[in-house]
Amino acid sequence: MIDRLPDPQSTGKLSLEEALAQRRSVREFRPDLLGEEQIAQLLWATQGVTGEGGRRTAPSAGALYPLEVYAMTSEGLYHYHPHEHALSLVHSGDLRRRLYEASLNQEMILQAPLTVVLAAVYERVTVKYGRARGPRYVYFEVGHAAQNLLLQATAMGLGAVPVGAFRDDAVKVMLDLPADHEPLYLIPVGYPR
């Protein structure tokens, strides 16, 4: 089941040089949860659909898209659809212990109330531009989507942290990621402590 998530809004109260300049990594965070207008922005800012043809927010070589999106929340794991801006989910309940477990045990994945996990699916993009130059394309790509996410939270009074260190095949094996789709960043969000 697919649930549509509210319009992302095109217009904030900082501009993107005050984004720019406050942006820090924030590794602790209050309780409080976000809402559905919140955790729909942060997506749509990390890979949402901005023009024709389904281009999105973040660039992509041979606009080939080779990332997939999730949402942990204590609620659940739910996959982002750019083009339809909708969550299904993935799993119930609160797995954020677990991913805390396989992801060296960062306390900000406990604390923090919805964690966004960018896979990538490689074959998207390796099909056109080899084995050699392919992932290359993935990483510039992740980046660029981290990005954007870490700026909309600056934006909208949040805090977030990148992680890059867990055990890849404990989070793939926990958040039940189908076989093609590697986990490459887990981007806790929430308000600062």
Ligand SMILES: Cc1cc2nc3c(=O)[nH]c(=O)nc-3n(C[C@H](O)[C@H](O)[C@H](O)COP(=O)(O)O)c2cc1C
Contents of the next structure:
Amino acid sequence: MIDRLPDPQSTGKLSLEEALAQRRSVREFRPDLLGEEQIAQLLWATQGVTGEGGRRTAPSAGALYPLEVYAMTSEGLYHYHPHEHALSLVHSGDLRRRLYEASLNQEMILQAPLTVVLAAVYERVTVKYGRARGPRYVYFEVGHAAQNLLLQATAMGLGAVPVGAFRDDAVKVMLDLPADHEPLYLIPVGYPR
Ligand SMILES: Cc1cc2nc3c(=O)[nH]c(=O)nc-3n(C[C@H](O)[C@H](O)[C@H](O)COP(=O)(O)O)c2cc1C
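Could the form predicted in complex with the named molecule be given as well, to go with the form predicted on its own?
Let us now look at the entire complex, which starts with that chain.
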């Protein structure tokens, strides 16, 4: 079952230039939870559909869209569905301690009320661009999506940090991701402490 999220806002308090100037990696968070509207806005910024043919907020080589977005809160792990702007529950329960352990005990994963997991299905890109260039395009794209999320968080008065240091297999197993969803980035988000 998928639950539609609140529509994203198209205006905010900060200009793009202000968000660029203010973005900083934040690694300490207050325990305050994020509301559904905040989570919806952050996920939309990451991979929301904004145009014809399913075009999204971030560019994608050949419009092949290899990225899969997951949202982890104290309540569970959810999968984001860009076309429906909706979430489906993957696992209920607080998985943060296990993700923290799989991420080399980086404390912010334990503290943050939300961690966005960006995973990729390489095959969607390598079928067209091959095994040499395909992965490069996937890495570019995850950077685009991550930057969108970081700037959106800043614009909303939130803090975030992109985390690339984690044990790939441990994260994949503990989140029980499908075999072809390879986790690339973990991005904890919350109110800066
Ligand atoms: C590819 C990549 C991986 C990163 N991985 C981590 C990480 O595992 N843990 C962490 O605390 N910060 C991580 N960072 C954040 C950097 O440490 C941070 O961006 C850098 O110190 C510059 O600071 P700023 O983001 O505040 O400008 C990563 C950044 C990038 C681009």
